[in-house]
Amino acid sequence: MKALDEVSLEVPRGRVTLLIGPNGSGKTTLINVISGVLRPDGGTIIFEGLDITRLSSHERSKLGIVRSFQIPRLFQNLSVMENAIVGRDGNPGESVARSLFKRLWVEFEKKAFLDALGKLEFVGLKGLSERRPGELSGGQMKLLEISRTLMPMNPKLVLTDEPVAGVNPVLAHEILAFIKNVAVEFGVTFLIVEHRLDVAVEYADYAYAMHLGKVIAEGEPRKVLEDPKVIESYLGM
């Protein structure tokens, strides 16, 4: 069986698209292929009219494709603020030649700090900026990682793998409401893999369902959940 079998989908710009399906249906594999973690054996990935199929993850991130993971990958020895700032790319201080011009990188870091502070305030973590990730709850760590995905200079497509897994219902709604607000206010596109369908369906604009490596349904989220093929895939019939 192929992990991905002739999967074809289009993610609407500036919207929240939900990707659902039972375990083993190929959702995370698809996210890994889009982000460049895995290279496909065939097919083409088009981003804003550009063929990015052979680009590395680093090259894709420069185009504005970023991602978060089911288990937050944070730097445990850095503060919350430092974890947020590390998501900002293009620091002149990282260049041997440009690092000699202090004015360039000091100004960059000031702007990055203020931007990170704004992002942390937006997700309710401003008061925890000096703490370490280990001092945060699981939900707060997910918020920190999602806020970090918005720190690059031009975030356009954010791929999130189960952003509310293991999070209490109240915080789950807060995380997805934050994602929805970012999509609406800043035009950032989100493709979300999520199993908490009862919560996620309230915030998604469009949905795709996968099973055994194939897309089996797409459309308005609630209608996709009610599709007989989708119900059958979850029941294992």
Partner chain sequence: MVEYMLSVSNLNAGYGKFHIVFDASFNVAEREILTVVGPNGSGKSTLLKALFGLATIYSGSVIFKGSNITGYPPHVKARIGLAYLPQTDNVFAELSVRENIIMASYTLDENEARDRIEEVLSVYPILKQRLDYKAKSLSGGERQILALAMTLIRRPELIMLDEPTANLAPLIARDLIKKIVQLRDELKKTVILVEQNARAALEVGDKALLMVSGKIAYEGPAGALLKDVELGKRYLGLR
Second form
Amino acid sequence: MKALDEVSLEVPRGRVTLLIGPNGSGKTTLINVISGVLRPDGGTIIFEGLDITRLSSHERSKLGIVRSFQIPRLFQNLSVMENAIVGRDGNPGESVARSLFKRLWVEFEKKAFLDALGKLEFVGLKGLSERRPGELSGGQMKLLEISRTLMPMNPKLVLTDEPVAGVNPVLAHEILAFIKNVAVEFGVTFLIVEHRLDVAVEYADYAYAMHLGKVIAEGEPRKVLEDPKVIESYLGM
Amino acid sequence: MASLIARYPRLQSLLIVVIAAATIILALPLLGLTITDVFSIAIILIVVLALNFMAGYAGIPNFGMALFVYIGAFALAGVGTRVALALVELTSPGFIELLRSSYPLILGDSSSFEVFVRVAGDPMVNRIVTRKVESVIEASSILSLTLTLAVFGFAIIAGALTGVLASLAAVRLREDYLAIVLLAFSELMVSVVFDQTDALAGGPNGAWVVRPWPRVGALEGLAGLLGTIPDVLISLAVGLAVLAACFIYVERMANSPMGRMLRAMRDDDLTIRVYGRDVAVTRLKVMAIGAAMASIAGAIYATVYIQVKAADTYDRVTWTFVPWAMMILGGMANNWGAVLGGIIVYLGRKAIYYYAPAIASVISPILGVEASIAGDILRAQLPNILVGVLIILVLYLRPQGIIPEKPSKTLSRREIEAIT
Amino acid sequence: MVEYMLSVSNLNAGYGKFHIVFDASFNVAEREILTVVGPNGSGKSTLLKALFGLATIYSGSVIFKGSNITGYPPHVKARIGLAYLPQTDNVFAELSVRENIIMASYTLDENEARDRIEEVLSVYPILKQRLDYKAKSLSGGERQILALAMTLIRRPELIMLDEPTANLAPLIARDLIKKIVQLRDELKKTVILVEQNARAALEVGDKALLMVSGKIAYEGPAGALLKDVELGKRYLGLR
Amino acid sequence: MVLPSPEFTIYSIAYGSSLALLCLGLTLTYMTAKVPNFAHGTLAILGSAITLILIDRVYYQFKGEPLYYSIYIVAPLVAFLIVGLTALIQYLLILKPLAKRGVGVIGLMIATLAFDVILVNMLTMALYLAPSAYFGKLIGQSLKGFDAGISILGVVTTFSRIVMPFVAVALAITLHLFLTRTKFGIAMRASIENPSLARTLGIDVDKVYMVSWFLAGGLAGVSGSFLSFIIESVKPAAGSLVIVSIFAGSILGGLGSIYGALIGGFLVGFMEPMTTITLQNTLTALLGKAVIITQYQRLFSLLVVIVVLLLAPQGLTGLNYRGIIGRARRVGGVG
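Please give the corresponding structure for the form predicted in complex with its partner chain, as opposed to the form predicted alone shown earlier.
Whole complex next, starting from this chain.
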């Protein structure tokens, strides 16, 4: 069986696009294919007019495609601040020679620091920036990971796998509102896989529904959710 | 015991402090430490700092440190001796001919090329020629300076290359494979390739080195003032200077974005890939730098311990295992910790060495062995056993070591305050 | 007061710091199928795992046949008559069917084990023909039957099944659902069935829970939920 | 090419058989603790040392008598028990508590190395200090002279070399039967594959792992006991070289399959001396003067480690044979 079967979809720039579907419908596989973790058997992936189908994972990351994980993968021995700031790539201080001369990277570092601080403040983690991830709550870990996905020099497309799973309803709304806000303010494109439809539907601009490896509906999120085909796919036989 | 510690976490630190204090007190009789002790500490600290850079920061389980240290010693024993002979022959042609006529029985039927091979490969030739060469080199500051540059240049380049080669096969794989490959490569290079091949640097008999220190300018003047400066003092000065340089280097690296990225890579190499960093290339760079540092340490070490035997002197316990113990005790990913751990373990081993005969005199009647024999054996084995026990205890009681890891201080408090 | 097989009140559960199930309360009577439905991510599986002791319970209580078993570890729960069938990795793939069944009867003495293996094989004759095949060579449906058989060997009273039909072809899934009804009707077991395949599961359930976003959105007869015209919207949490 | 003599081939088979047992043990412990045991080579040397002590204290008196042949049963048995217990102690006292405290892979690996250093140095101390009845001192003694000679079909060899392969095959078959025919053996495979499922079925996974470690140590003891007659001398420090060949065989076998370990171990152990001697004889014949390269024999193991990790890190058992054959066909088809 194919996990993905002739899937075609377009993700609008600067918007929050929701990807839904029952278990095994191929959503995570799609995220893996877009982020370069898996190779497709056929078809093409065009990112900003560029065919990226054959690029490796870290090359795609350089183009501005970032992803988060279902269970946050944080660096356990780095502080919250360090976890955020390490998301910024292209730091001249990460060369074995230049790292020794502070004046070569201090300006970049200051900017990155301010940026990270701003993101942490935005998600309410500023006061915890010296802590280790192990001291955070589950929701805070999610927030930290999402703010880290916004740290690369030029994040263009952020793929997030269940950003609000395991998060209490109040915080879930906050996280998605934050994502929406970033999309509007910074023009970052989001593609979100999320099962908490009741929450997610309020913040998405567009939605795709998948079932058995195919796209079965797309459009305005509420309409997609009310599409009989989509409901059927969830309810089963 | 364990539950007691769980209830009072402070007890852990207290226990460590008590153990450390006891070690130092036991070491007190040794406080008339000789210069060679200070020298040895300086050398081992360079190795520990290099290891901490590779393992503590970058998460490369380098179980093959001994090889990289040996490469530096080989730079003197295998390369330096021959370079020295070449230098002498070039500046005063006929030197080899002179040697041949002076030692007809040993060198009479050797071609010039064979002399070059045998000068480091044949213990007897090595013995007589190195001293003769040394006396010529010593007399000329240009020659000795050239030799120094050649030897240390080789040590750095060969060390870095060996570091890359040793890790190449597993640099993309999990850390346990990396550990296996580094251990296997190091063991076989030291104990089989170098120890079994006379032509490289004397095989099991080892080779004597030509001491390379230049007697230039100021030093010559000083020598005039103080009489002759013993070589060991120069080695000590160089060792301390290199130690300081290495410390500044790794500490700067640690407190730069590079150090932070290395620690992130160590914690989760998949995630750092998603953020656009090339893990394999970074690991290779770290291997090259760390191995080169260890190699320099080995080269300086060989200027004092001038008979270089591969498997005998550059064994895995002294040069791989003990540095690991020092790093784990002091605290991984903390350079001050590495230095502190290095000093404590060195003194501790020295103290056991010191007290071994006393212990031996107690147990030898029970075993029916001569006290002096028992003493020698205890001296050789007991420090290693206790280091092994120490590693396991530290991992159990205080895995973060005496001084735990701290965030990379890329910006100072003042700089942060200024921008916020 | 009615004596329930299982009685859960105000259960809050999750994994470590991830709070997933909020204030769940419900009862299961003896020889009843309780169907738990809801979209993925709604906390159904976590609820089941919490009941069996595999997820963290923050607060609330779980009463099994009158005794409070909230904090019992899984292996104790297994011994007192609860069984849990995980969604994946529920058989030893590298072991043969026979070996899998032997492992399921590990704690029993030899004669008893033989009898029960005999018994289970007579309930599921398909396994008899596959005894010497490795479990990884079985089809998805056969694998689930093997897992079910392994659970039954310990003669549990309450069987908790986590999405047994996931990734099965529709016909085979229907067949498996029949086997679950058989658990109640012929083997007199109590079943908690977590299913994403809502229609099919509700058809066979006596009672149903609908979970949305970690909370119980409906508790009552399964038939009533099935007939609910707004089921679809309720299911997706849109109403 | 000059092929090795039958005598040498028998030696290589014996060596390969003993390495197969060592790789089997290493893989068994790797699958349970998820960490390579860097002390496994020294465990084998411990088996050799036990044999040495038995000969020194008891068996030297019987040399040449029929009773002497019982050494080939007694020594491996005693080694099996003592080395098995040593490995069990290593697991219970070091690896299990450290893993429970959340020490990571690197910490666990250095802990096995620490145990190795403790073991090597204790053994060295013991061999220096223990009173010796026959040898005078035990350290560095060779047992080659204590291996009974035997001639089969005109091939002169020694008793240990003939017995070792049979012992290895017998042990492998016994282990296979244990793992497939006994309830506990099946539980062992089950616990290795899926410990959490095994636990829910009431299997005492801890006990199973303890037995794995005891068995792994025991097999290393048996192997070391026979190796003691083959190796030049019994030196504790040799463990750090033996371990390289053990890793080579285990990695070739895939580090995840005990059958792979048996095959990988035998292949590396058999090929290592055979390749070396063939190369040496060939070079000698070509150059017309004696070339000696046997001292580099173990480089073969390093080469195996490097080549396998570069080309197929999953080892023999992890290879996708269908894929390779498919690719070969496709390439063939195009060509």
